[in-house]
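Only one chain is shown below, in structure tokens, and it's the form predicted on its own.
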Amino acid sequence: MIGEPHDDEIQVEALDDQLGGPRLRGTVIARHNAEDLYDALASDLIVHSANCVRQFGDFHLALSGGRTPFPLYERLMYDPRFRILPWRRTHLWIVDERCVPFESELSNFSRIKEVIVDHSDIPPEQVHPMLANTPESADRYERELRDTLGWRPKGHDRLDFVLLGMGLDGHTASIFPGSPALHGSDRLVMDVAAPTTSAPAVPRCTLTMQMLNASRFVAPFIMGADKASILQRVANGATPDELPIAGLRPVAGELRWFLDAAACGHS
């Protein structure tokens, strides 16, 4: 897997021309309203899975829960234009999960599963559930993920695309403020302690900043007024440790905000 990044490595920010948004590092997608935003980040999902395939016969995808990104799950079930990703190359991975059975109604890849998994025609063993409800979920996660992406060439063996959200407190994935997720680990997938900031407070498995900024493709997809303050305080400097996705610095990957206007600060 790749190493951590440099900051000679980082990409200047380029806002996007249809709507002005945070000067965050990376590129930033910036869209008026919901709908557009999901044509725009689907858009990029359909052309970067092809290229994958195409280059390595295969695409790698992590995605997150929670509420924003469902209706873009959805969308791409059913709209013909977006039907041509590429399932049956496809292995799906899971950014995290919390430490509950899978019939649970807090279980990320329990809704995943409904909305994409039963619908798409993704071979069952390219389906990367992460059994957080188990012991060593996490050494068991790391070892299939190392396993999988280590038929690939050297220096490609990464994921390709990994769609992330954040929380009203600067989290990403299931990285906390003062997560041990978050700095100077080798580990690609640990076990957290449950977050105090959510409730109900139960621990999660989650991929680690190393193993996000490993990747080829990041994509924090944010929407919501409530989250316009905290991406201006990352746009200002602030630091991983204040805002955990403050850490998100691909190594030789891209980084690329997905925002609605409300995100951006505008009403």
Ligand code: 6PG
Contents of the next structure:
Amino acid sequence: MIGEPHDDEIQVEALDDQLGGPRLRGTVIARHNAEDLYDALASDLIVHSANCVRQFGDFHLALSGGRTPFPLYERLMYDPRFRILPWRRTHLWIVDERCVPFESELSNFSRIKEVIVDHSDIPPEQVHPMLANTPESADRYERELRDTLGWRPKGHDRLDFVLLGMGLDGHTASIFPGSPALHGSDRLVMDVAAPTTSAPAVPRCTLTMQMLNASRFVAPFIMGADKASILQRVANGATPDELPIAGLRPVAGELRWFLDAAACGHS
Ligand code: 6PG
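Return the structure block for the form predicted together with this ligand; the form predicted on its own was the one displayed.
So here's everything in the complex, that chain up top.
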């Protein structure tokens, strides 16, 4: 399921003609306004989900918390163009979770459940919340990933589409600067300490960088002027220890950044 990334497998950047953006590894999809960006991302999601269902019979999607993706999640549920997403064939995973009860407003899963799960026909056994409030959370989620993805043919036993955000300290999922979840472990999921660089300061559980990089399609989705200088530092070669999101290098998958004009440094 996991392996070391190879630089020569990384695609050369191709920037959207309409709007210059940071020259990041992979492909940058930049759009002037939020609506167009949601459309671009949702359209890719529809194409990838249909391809995976055709090829494997199912689709493994991992979603992030944070503020940025929720308007997109809502759009997926109410826009008729995107209602065709094959939820009945989808397994829904979470990239990270805070060590709080599900009822807490800090729980990523409870918000995702409210917006997506409760309004889709996804079978309950295909919904995989991360129970981050117990000492063995990471072990359990890792077992669930291995057991579920293990039904896939070898080499295809990975997440199909991972939607990520980025914090102002460069974290993605709950992989913070200097995190043990960044480097060469065989772990797919790890419990991590409460971050000192980002709120809320509660311990987390997160997919590791290895797991993210094993995925078929990795989509960092980043909006807002406050993120522009961080993305520029990533483009300028910051290390993953400094800015964890710089560690994204899918081994045999596609890396596609979805950025609005503000995140590209345009006012
Ligand atoms: C979380 C996330 C985290 C998030 C970033 C960006 O649970 O908080 O998974 O990695 O995506 O912190 O958050 P915003 O979208 O709120 O800026």
